[in-house]
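In structure tokens, the next block holds one chain alone, the form predicted on its own.
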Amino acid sequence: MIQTQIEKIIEPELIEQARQLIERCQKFVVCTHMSPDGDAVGSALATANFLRHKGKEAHVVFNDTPGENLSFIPGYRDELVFDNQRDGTPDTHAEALKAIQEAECFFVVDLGTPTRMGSMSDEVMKNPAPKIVIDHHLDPSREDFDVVISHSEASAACEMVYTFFYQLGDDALLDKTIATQLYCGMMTDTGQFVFSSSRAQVYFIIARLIQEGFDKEKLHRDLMLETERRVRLKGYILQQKLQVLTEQKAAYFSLNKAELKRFNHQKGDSEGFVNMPLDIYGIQISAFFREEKNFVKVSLRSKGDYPVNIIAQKFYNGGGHKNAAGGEFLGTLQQAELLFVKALPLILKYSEN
């Protein structure tokens, strides 16, 4: 059997000290960070859907909507938004504050810091019910957290999720939605299995998925769609935004507030653009840089053994994995790109040593 195969890389104490809190409580709230990816909506879905073939109560409570480039997740609009910024999607602010603190135990997927679930934050730890996080991010916060289960040598949340399920004991509660959720998160985190897959693992889990019987080819067509305005972003990126380091082996670009209404962007609309000057010869680095209301939205990534996380770190708010960071910058866009110029050289040293 594949399952067989699979590794139970997830300490035995901590299962069973989930194991219990499933066992005690019966209503669960999962969430996870703010402006939620693919890996992020996936896990939180697939996780509130096993609570609930176990007879549980179980709501998701995103911080803001989903993206419309994630319709290809099921469920994806499904649940609680405690703050729909707006966006023309049904207000369900009091019924996500009112599952939030009611909650007997929470599940936090795919962030290991309490600030990543945005403005919801502050009333998720103030309720004193336990917190269980599974996630794949370097340096979980674990004094804010009853059980921490986080391996950052994971592809995605979805993979530490299935790998939950699996050592409970709990795989033949493995659904087709449930697996069409957690390969969504796992192909949409490594860049249809690109970057952070070369584990045996990833494929042992993807193969179990796959026997839920979902369409596999289909999502990935789905995922690679897009709209106009997005098409036309794009290009504009490329044809006048773009600023290439040749000798630093790095690019970036930006967009501004200005820019955005231009193009009528909508959430999502930009999602993995900054993984496009990593197809330039010779480039390694790249930095995406979006101006917000009150903020300076920051993106990295890195090929190799480049090292974007430190800056991410030292200077933009944030974190992530040693090719794939991000933050916030509290300043105006150019003093964010030039930050980030000046910051190169730190790169390339961490990368020779």
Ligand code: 5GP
Given for the second form:
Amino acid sequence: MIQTQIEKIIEPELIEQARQLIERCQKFVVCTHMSPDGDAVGSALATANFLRHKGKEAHVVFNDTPGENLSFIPGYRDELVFDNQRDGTPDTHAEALKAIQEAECFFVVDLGTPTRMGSMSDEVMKNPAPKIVIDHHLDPSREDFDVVISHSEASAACEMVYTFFYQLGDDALLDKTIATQLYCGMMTDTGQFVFSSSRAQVYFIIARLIQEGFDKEKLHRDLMLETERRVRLKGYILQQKLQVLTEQKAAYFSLNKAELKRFNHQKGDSEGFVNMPLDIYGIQISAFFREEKNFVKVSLRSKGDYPVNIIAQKFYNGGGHKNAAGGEFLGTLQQAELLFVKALPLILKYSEN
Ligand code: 5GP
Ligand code: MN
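Given the form predicted on its own above, what does the protein look like in the form predicted together with the named molecule?
Every component of the complex follows; first up is the chain already shown.
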């Protein structure tokens, strides 16, 4: 094994508290955020596999089914789903509910606030069993959980999950599947190591993961594959829907229900589209509004010193990071768009201060 210099960034008391809970409990449930992305799926699956290697009973319960675009992550659809009415996958609600109710301990990964779990949040929080958070978002709600391991400098929850195994002294439990799942989360949350990945620690961990012998190149290639549906939808957005506000350094687009239907939009089809406008010279702020059944899903992105989480919180019942935020807006698509245009001076002002 090569010598890596992985830093023990997790506070030792938290590692000890988690160690005692793992020793004491047998039945675990691992939860993550709704609409799980690559980091959510990778960190949840890896945590459950790790617990199984330690002789524990562990279920991942996703709030909703991971999109097909994540099919390169091993085991991406092998686990339980709390709310799978919408996607035609086998209904595992009853099993998911039972696992949550019987859990003796929870791992909550890639989120820091209970509501981010979605509709399963109430059931999880109702169970008084201890809850261990492993995350990298800003401002976790510490009062809701028992052990909060959260470092916003980390590239991904998967980076934190590996660091957690390492500090427990359980690096030897890593296998090819866990290493692949963790790699996938780090690869996706950093846009293939473009952003949030300038710390050497990221690459020391990658160096360790890659020793398990997975095909890194294939994962990157699989990540870039797109369905014809998605490519055509992308073309339509860029050609017909994109609004560019050059003066405000911003661009946005929306998709209404009829358009989603016309393009046979499936879960995950528009994942990452919100980043496209940032490829335009001079554009620093981007927004995507998608009409859902009862709300408008809002995704916000920026480059540099433009804090989009501020408007996610203020206008869209949401939150997130400075450069990637989102929320759910209870109103029309037009109202959501108008609010964004009106909020732009606010973000521009913040960046000047
Ligand atoms: P996305 O645009 O990929 O859905 O979300 C980007 C980031 O914004 C997420 O990682 C999360 O931090 C934040 N975010 C998205 N939607 C919500 C929401 O409804 N509530 C909160 N608090 N944060 C959100
Ligand atoms: Mn993440």
